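Given as structure tokens, the chain that follows is alone and in the form predicted alone.
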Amino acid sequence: MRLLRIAAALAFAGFANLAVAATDYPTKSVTLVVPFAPGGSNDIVGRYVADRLSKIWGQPVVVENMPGAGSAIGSAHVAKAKPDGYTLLINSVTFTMNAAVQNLPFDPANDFQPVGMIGKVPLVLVVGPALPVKSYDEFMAEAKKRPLKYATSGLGGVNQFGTEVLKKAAGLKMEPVHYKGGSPAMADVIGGHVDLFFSSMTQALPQIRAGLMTGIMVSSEERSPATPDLPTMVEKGLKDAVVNQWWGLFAPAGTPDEIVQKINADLNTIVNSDETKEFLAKDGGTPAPTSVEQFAETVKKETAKWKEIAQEANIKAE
């Protein structure tokens, strides 16, 4: 009986210090990794969340750019963290697509947390010289007369899954032609060696506004406050080709579950703000607040979509 009365005041001291723990997070700096070079939008968007989290918070939240493999390398170190709250990832939509077609060195599936999304923003589709449409009929009209060349900023990148989407639920025939990054990619396009690509918003906004390139729709269920006249592909009938691109924080498998619901507490706080809508908005994205197990259940799906892409399109990690 003396035993279980001790186990049982274990167990309740344990609950109380996860509780206690939960109620003082953070008492000390907090770590956002990075998985990407600085200067590109999860480095731009970590940055923005890390100071909005570090005013709650009343602590440092400490930005660390890990870039490498594709984000593997940063991902992999979240993975292997303490499961305590302070080191954190920020990752896109790229996180589900490397698990389709990359030999990573954790597992996305049990090795994470998903804690929640901050915003989203639609793919755009633009066409060069090499394609002289000016819109979708027009371009759905070339497409079916030829296969077409799409620029990718890598292989197995949001470019390429985006554009397979595309082939798929609208019947058309591509090929890639792979680049080392967005830039390259997007040079060949305006300098008409190849025919499209499925770019960022926004990399794609300054060369659109500069009339350099045409823009022809949006990936999104919704039109973009920042391309108001460009159809999405749900308007087209491409309900299935619905692409987003989208940023969310992840903390490694384990993390005690209080502390997991106070950190999507605190984001949401931040990502229902006006400011953050204005912060999105630059670039064409819109905040995209989720709950703790909407997060998760998103990773998982898309996870499954991008495997089931790859398979079908015969993208493979070289």
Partner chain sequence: MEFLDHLAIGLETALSLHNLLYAFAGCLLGTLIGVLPGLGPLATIAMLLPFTYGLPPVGALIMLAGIYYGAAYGGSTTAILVNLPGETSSVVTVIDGHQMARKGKAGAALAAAAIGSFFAGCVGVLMLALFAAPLTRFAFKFGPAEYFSLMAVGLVGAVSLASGSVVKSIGMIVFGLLLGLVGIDVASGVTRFTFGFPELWEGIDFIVVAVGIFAFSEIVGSLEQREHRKAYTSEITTLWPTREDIRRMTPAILRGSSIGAFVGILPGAGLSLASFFAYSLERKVSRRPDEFGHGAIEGVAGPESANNAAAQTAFIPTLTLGIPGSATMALMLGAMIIHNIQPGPQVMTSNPDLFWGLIVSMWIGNLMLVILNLPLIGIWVQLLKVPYRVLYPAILMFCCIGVYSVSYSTFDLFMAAGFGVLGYLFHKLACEPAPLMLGFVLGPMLEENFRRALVLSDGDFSVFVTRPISLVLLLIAVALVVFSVLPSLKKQRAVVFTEE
Given for the second form:
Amino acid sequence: MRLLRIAAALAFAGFANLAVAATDYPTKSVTLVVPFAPGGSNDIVGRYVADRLSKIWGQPVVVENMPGAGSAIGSAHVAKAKPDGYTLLINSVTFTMNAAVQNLPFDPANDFQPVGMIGKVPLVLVVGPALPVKSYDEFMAEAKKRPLKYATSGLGGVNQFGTEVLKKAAGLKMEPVHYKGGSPAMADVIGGHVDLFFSSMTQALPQIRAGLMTGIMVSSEERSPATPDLPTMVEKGLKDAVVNQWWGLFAPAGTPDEIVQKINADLNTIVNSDETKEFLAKDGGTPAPTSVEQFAETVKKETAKWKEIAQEANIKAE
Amino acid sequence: MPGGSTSDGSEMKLRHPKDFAAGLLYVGVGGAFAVIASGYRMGTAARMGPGYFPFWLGVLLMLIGAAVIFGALRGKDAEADAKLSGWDLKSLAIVLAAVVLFGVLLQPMGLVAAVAVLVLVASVASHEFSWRAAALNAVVLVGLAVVIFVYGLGLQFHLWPALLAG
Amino acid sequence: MEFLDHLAIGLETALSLHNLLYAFAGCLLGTLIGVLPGLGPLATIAMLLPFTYGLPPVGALIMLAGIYYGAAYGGSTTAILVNLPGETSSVVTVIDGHQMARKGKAGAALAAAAIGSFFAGCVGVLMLALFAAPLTRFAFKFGPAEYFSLMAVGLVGAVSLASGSVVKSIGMIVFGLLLGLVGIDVASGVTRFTFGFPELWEGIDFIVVAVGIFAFSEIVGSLEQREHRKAYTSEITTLWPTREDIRRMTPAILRGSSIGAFVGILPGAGLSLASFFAYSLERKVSRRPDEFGHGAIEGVAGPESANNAAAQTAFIPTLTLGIPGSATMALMLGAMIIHNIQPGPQVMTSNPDLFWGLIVSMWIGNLMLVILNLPLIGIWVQLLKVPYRVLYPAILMFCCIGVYSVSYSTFDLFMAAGFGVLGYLFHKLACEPAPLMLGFVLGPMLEENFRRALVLSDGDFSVFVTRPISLVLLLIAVALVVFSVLPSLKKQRAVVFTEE
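So that was the form predicted alone. Now I'd like the form predicted together with the partner chain, please.
Complete assembly follows, chain above in first position.
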């Protein structure tokens, strides 16, 4: 126990010396708001990043779970927090999607300063006994024959947008069946009650490996190392058909630029480490280091993209 | 509050004031849900919109309420405990005020102050109330709360007012 | 004798001194935190999870299993002693358990719950060990249509929860169904009945309603009885069940365990419905149905057994598929993943020591629990002797902290206070809250599955009767109405005539 503590202290000292930057941020503990209950992917990634950041900074990074209303409650809290870099938010791709379908108690485009992306993981399209196809071509043939029913983990979530991207690119007709979360959606695919689900890689991998569901395609730019046999939509000629589940850090709008740049630099140190690569690879994900500007651009572009798709597909809380 | 106005029941011959008030409550709540639900898209039974299910449930609750009211007026023989007994609004107000105060104070003033106020205010509702005993109880419970939830379980609570920690 | 080999693997893992200690620590912590009013099993498990992080994976899982049972049993203790259900399944325990406590039989009620839970736990673990695979296949047959029909059976059964007016309790069920609909509509994304509060988007939390309607109104109700109320009980007759009690609770435990073990495998619905089904059944087969609601020991033993058997078999979809069926299961699954164990179809073959170790440690957890809790009953019962003026501020404090800790939101506290007013009104108007709680839990599932079934069938209502399981369930529901509700309506009138 004592040995551990000494080792930790040494680690603090070492890193603190290295991190000489234009700003002396942080001089006190930093709060990282996770806008979900403990246990989900945002929470696990958030705690991982918080732990590594606190080692670099020599200041505690305290994770605070603020679940509720999708991620709206925690996000709204950060939007209103003092823009001094001491309150940060971790959120995922759904952050850019929620605004397209729901009236939110904050403005995702203007209330936040994007800091940097952490990692991303593709979606994988899975089918069960209701749609006994084995390959991309068989799937497409069947999908053109009849309007399929696809499961979602809730209106306007990443799974629905993933399917809508496919629908649009391939010109298919499909109808959503909404579930409360990914688990019941998967159960109904395995049980043969619904045709398909564009699932998060994490959830689907064990079922695919056990042969309970069949993976058909993935949604990333390139094939995933976790499922090297599955084609991407892009390589099958579906233009712009890319959806990634990602996590990133945000600060309240108006946070001083040198602080944002410093957090970004330290975040990238973590993201680029082998440890992080391994951490994300467990679930089929990959690290995704970005500059502040790149990440801001991604957030802007995706927000606009989902808005457009939501309008075309008429995905909107009535 | 539908219960309050009917407690004397002088106008109509009420066999069962309790049921009468319960029926009014059902009609009121069912009506409120049905009215709000009618503002959502209704759809059809086969393709329900968000308003369909709550609207018809609201109507059903109103009908049940009406049946309960009817029974209360026409019941053949009144039960002994059918009357509405006295309302102890003071205890209700004190206990719930303590809860609300706890909610108001918790984030700005911290756990210690919030629990102390909760216990002191709530204790007033007891007819055996004494400041000494309540204060002692508050000290013990603040200690318990801090030891169990903050040190034991490590929950996210601020112990002291936010200004002091600032 | 493959099974015996598996058992040997499991025993070897679970019976090491370290692991026994972890099991004991888990049970103890789970019970101690779970017994605090306002902290339901879900909150208890969430709070205690971090304690397992530092342990080796198998040890952590064993401790986790201990916490799980401890939290569930602690929740039943709160239900019996302070009339506060911490989760859906304890709503029925409250009905007769608390009445027993009022009559000085808290010890017997707690013992019935502990013994019933232990026996049911054994049945559940055995089912899990022997039939995990076929049971999983059966659970998959349940699609939206089947779930809807199952909910229909549950709702019809809910009427039996009330001991007073049948019409009024149907009203309470509908009231509960409506409350359950608050929040974002899954099918359309519309925020219903939220009045502009984002805090309501995900619906009202169970513990908020339970604390308001049960705990707060119970405290006010007790305060207004101006007597010098010592505690809940004036005289505690015995700590242990009498011979008569044991004779009555044994068949109830057997029936409850069987119902619970089967219903528990259905993800989502099973865990909440098991204890309701068991209560309805006990009341139906009892020769003294009138005692129900006034402290019938079968009304505690049956549902508690069902609940615990279901709690075991609910592990089946979680372990064999990696698909959690409830919030609690999702939490357990998350904890396993943190320890680098990915539950799923392969876990049985790829990590046999882990899988069978967990199964055996579940059983050991159950055993620890009964060993730990039978002596503790004496202490819990002593708590009832604490003067009420000291006790109720403590209950209030734990409830407030429990409500707040669900999502660290003071909004929930204000809402609980609002439900306190409603609960007091119910208390005054003799409206029984248990049917409301069942409606509250089933409401969203009922609507969701109905609409989902119709989307899948393109609006064809015949799905509910052309799918065999759904048809059977609907026939059961109809039969329940015909054979149970109608006579009780008649009897209702008879009671009005004779009782007073």
